[in-house]
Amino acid sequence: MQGTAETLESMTEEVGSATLRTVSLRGFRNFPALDLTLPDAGVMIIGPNGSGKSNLLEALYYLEIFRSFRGARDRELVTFDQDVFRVSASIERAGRETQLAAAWQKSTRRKKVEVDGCEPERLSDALGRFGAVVFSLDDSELVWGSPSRRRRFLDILLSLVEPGYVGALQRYRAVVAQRNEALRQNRLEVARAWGEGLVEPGARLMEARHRWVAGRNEEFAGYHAMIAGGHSANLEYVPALGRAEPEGPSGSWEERIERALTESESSDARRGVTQVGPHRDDLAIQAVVDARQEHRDLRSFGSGGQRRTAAIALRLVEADSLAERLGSEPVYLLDDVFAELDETRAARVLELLETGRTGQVLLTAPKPVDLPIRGGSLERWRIQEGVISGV
């Protein structure tokens, strides 16, 4: 455990920290309209439920992803009556600052960002400019959850710190949905063609995905320990093409796509989907679970405190993943983040969140709560039905 927190010091002096420091909203959720001007070390904002402090961290974090990270559509993210929505904020990072700005109209259906007052040539140019990670209460889904979680998971992390994911993967998209329309038209020849198209960016992904899952496992299994008092986990990409390595007997991952189209060819044509490939891949979480000491997959066994744990490890691997890519540490998104944690586990949570990490932290709790989260320098902010008081 030590040797992970002096690896944490370690990076974090390397890369320092971003601040952010303004926000601003309009027409988002239950905020008609706020300004923002936040501390350097952060903020822990307080309030009941309902009162809009998971929707201001949605808010912020639209910044990084441009979408929901809960999910939601973006005509959903518009308040009540209004036709617009529009979020924007500075970061200072290595003493630049730049201004991230994103609004989507539901009478045009259009979306629009901006870096520094300009429009990229693609969304996905400005994905990531931000430089978050968001702890949510709802992240045990991630373990307990079906694959589709799991891959937007991945999916999201390696569009972020990945060259070229986000492309291979809207490419792969592209073609499977073509391919599936030419399998329900019964135009076999075509649907092999556009199969064709799916082994290169198919390859991407795969091992990109794979990549990603083995150099982090022992990281991951690390902050599992810290947090579980010692008990051992681990990550495992499992691909729908199966769990062998990608190089070897089963042959590279292209080789493999290519044999399994062919192989799953009628039954793909009988029911008029795309069985295989990476869109069916997912993340095994295992984790010890009984005094038996052996690792079961966290979405079938463990309880909601154990695989509350691995997501909270699973996040913070992503924290530093972000933190190589960016050169900077993230900001740190933390809603609710302590619940159903036992107060052993919060403690360590605690100790993992202050050991060699210094970013911003925006922190939102149901009520005052006493944690010495960078060193106790939070203001407290209260926030009820969308309005923030104690600025």
Second form
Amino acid sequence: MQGTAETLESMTEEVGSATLRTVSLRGFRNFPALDLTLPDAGVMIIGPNGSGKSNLLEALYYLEIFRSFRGARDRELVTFDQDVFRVSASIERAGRETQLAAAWQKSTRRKKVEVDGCEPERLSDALGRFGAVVFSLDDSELVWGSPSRRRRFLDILLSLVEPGYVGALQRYRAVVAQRNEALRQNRLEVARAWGEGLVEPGARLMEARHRWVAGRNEEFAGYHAMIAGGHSANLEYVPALGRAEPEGPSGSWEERIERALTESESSDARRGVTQVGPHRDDLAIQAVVDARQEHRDLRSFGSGGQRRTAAIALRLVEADSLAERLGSEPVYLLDDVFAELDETRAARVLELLETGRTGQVLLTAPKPVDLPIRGGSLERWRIQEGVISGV
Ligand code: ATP
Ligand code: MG
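Provide the structure of the form predicted in complex with adenosine-5'-triphosphate (ATP), given the form predicted alone shown above.
Below is the entire complex, every chain and molecule, led by the chain shown above.
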């Protein structure tokens, strides 16, 4: 959407290093009320399973994308028996403070977003204002989960870093829904007309996905090799239209979408659904997993730790993409990031988070982490049943 492009563009000039100063939660999950002031370097938050560690990071990241990073519905985020949740925070960049707030009401299903006390015209205009990246244990699901999980990763990231992406995504989704409706009603002429409307936004999504994956593959491989002791890895964009270069013998993205829609039209009509297009794309994540030195799809062949390794490498690439777009490092929200990693890999991840990265860190873990994150300068807080102590 144009608004988002302009918002992000203007941010590029004024942004320094982002620091989360204060946070206030009301009625969010197991936090009926929570108010925090955060240290500059960040904090390590330790607490047992189910105490609210992931909930806290979920609340904070809500201010980046205005939905749950865990894929939860808004109504699930409201504290049991309450009607409204509200999350607000102040973020400082280059000496300038921005207030972000988001609220959602169960009874009216209304979401309200504010930037410095004003409601933006479109919610998408406020996307990415925080500048944060979450590393979560669930990220392994990025690797082993269904293609929709990886599309979601690409869609969220590209909505934050690629001007115009979120608008194209909204238009594309709206037209797919219309085409599906026409197909179900067996109105082929109408479906064909809607199909034409898929070409422009669809090509834009595919072009952006292709460019991001191709442009970031080397960086991903580098991070992966660093964590996994030299084992190589790669990312590959897998369009649902078939693997091919966009301007190769099979034509431009536009031509390929048009052709694919025509070819699948009768089958789509029988099933009442659009079966080809970027809404079915995937991202292949492959790596060397043993001495054979061949790249294998980690979705099928990766161990738990190998999948986590690839997921962390992917998040590091995401952090770099955000930093380039914003002109500053994001705030690192690290949800139990060292779990499942052997000592060697944990030490290498730490090194990657320490070398050349100085952004604020909010690290959660069930047990104290004996690794010198931010040079060992992080304060340690305890969390128990949604209450934080040691502040
Ligand atoms: P783990 O170490 O197992 O990952 P965690 O500290 O990350 O634990 P969270 O996922 O943050 O745990 O919190 C889970 C707790 O939040 C559970 O006790 C759950 O019942 C509670 N919870 C989840 N949703 C709500 C809600 N809408 N209202 C109140 N409590 C909720
Ligand atoms: Mg958790």
